[in-house]
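One chain comes next, on its own, written as structure tokens: the form predicted on its own.
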Amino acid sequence: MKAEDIKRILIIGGGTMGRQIALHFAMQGCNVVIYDIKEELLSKALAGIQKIAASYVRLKRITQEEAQAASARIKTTTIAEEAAKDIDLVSESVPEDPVLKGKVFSLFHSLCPPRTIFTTNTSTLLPSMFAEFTGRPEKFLALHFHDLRTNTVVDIMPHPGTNEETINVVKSFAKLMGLIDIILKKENSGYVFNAMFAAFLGSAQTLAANDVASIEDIDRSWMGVMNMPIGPFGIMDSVGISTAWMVTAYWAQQTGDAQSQKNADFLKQYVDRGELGQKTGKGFYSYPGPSFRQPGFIAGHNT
């Protein structure tokens, strides 16, 4: 299969990233199917996509007509057999659990055509952790997106069993889709940017978990010194505290590092209260209108 032959995309998981990926591919002319386990999740996904598309129109990135055309190319289903029909490429964005990812890929291996390329959007896991469960490890790699609302960088990370043809097709396809491809020579947890980013967020978590400084002061320090509009805890609210917790907890378990476990326990308090960040209206800050966006925050006038 050539990159030009990839026309039908399956997005597994209609969460924050699944929505952005679906809209981007639809804007580039692909037909997209979003699969999730509940209709209510798919309804939220479509509503989220409409919201993103509307913001693109306001920013004049696309016209209203282009937004409507892209939305029309996106379908949803809770039926796996229907989702897998005639799919050229799969993009998986389910929670950061290698066992769950393996089960999902195993299911779709039995349903997708033999030509279908499987990709994972995992943030920190390695493709080799669940490659064998895909049933087609030679046609499997990581195609990892960041925030498509602000950038078009993607990481392409094969595992040792990925064949060169798959790597080349995905690389060419990324370019066709207007994406900036970063090719990893070998597997690395967190890819390139996320490896640096995880260390940044982890250091902020450690400061808070050890009660060195308040969440607000940690953010104020970063924002003030680096002249940035948002700090690490504001960023975690945007990413989703549950995602930050799952990643931190997983690696704490894998490494046995006591500080990482303390950081995971600190984040878990927010998860247990349902305070997951921007998407729930409350996390480290309250939304809309979080205090770090208000005039005087860095100076400490409203902390």
Ligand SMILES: NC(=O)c1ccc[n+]([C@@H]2O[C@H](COP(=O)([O-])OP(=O)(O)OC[C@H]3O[C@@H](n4cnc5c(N)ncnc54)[C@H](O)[C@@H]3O)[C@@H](O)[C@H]2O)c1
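Definition used throughout: the rigid core is the maximal C-alpha set that superposes within 1.5 Å between two forms. Note that the coordinates shown come from a computational prediction; the quantities given were computed from them, not determined experimentally. Residue numbers count along the first chain shown, from 1. First, how it differs from the form predicted in complex with the named molecule.
- D237: CA moves 2 Å or more between the two forms after rigid-core fitting.
- Core-superposed comparison between the two forms: the Cα of T152 travels less than 2 Å.
- Rotation of the smaller rigid segment with respect to the larger between the two forms, from C-alpha superposition: 29°.
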Contents of the next structure:
Amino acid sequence: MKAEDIKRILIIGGGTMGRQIALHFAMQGCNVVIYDIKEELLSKALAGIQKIAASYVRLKRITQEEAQAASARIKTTTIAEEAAKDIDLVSESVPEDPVLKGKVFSLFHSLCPPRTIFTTNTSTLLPSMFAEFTGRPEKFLALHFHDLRTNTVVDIMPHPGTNEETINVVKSFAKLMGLIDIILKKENSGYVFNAMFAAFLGSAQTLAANDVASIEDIDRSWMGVMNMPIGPFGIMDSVGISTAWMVTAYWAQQTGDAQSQKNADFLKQYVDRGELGQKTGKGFYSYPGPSFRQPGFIAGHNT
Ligand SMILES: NC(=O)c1ccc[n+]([C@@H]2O[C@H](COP(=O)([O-])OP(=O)(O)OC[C@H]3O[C@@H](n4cnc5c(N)ncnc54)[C@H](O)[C@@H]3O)[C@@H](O)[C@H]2O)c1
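I have the form predicted on its own already, so could you send the form predicted in complex with the named molecule?
And the full complex, kicking off with our chain again.
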């Protein structure tokens, strides 16, 4: 199969990511089917897609007509047999559970044509953990998206059993779809960006948990030197401190690393107070109008 032949895409799971991915492919002219387990979830997915499309129109990224044409290319179903019909590429976005992902791929292996390429959008798992359940490991790899509302970067990560042809077709297809493709030469937890990002946030947490400098000064340092509008603690407020805590606590437990545990305990204090960041109006900063957005923050005039 050539990249140009990929016209019909199946999105498995119409949640946060499935919606964004479905809309992106539809905006690029592909016919998209979203499969999920309940009709009401699919109705919610379609409503969510309308909202994202409307925001793209407001931002003048697409016209009203283009938004309508893209929406018309998206169909939904809870019937797996219907979903699998004549599909060229599958993009899986079900919850982060290797057993569930394995089951879903195994089901669709029995229903999709032999030519269909299977991709997973997993954030933290490795494709090799469930490659055998796809029934076609040579035609399977990770095609991982970030937040398509703000960027089009994708990680393309094969597992040791993926064949070269599949890697090349997916690379070319990503380019055709207007995606910025980052190619991994081998499996790596956290791909490329997330691996760097986790280390960056972890270093900032270590500085604060060890009381080396204040939260504001850690952010001012990053913002001042790198000429950035936001620092690591501003970013954690935006991601949500409970998410940052959960990830840090999980890895502290997995690795037994004492500093990671100290960092998790540091974040937990905020979680226990209900100070989760931007969404609760308070985290490391107060919202709206956090001090790091005010003029003079980097110069230290309002810290
Ligand atoms: N949310 C993010 O920022 C983000 C970013 C990149 C990658 N990811 C990854 O994408 C995947 C999905 O994440 P999400 O945030 O969209 O999750 P989500 O919970 O918002 O959506 C998951 C969807 O999968 C559906 N689902 C559950 N079981 C199913 C099944 N058996 N068959 C079909 N659909 C089923 C659910 O009903 C739900 O609609 C995860 O692997 C996650 O790690 C998430």
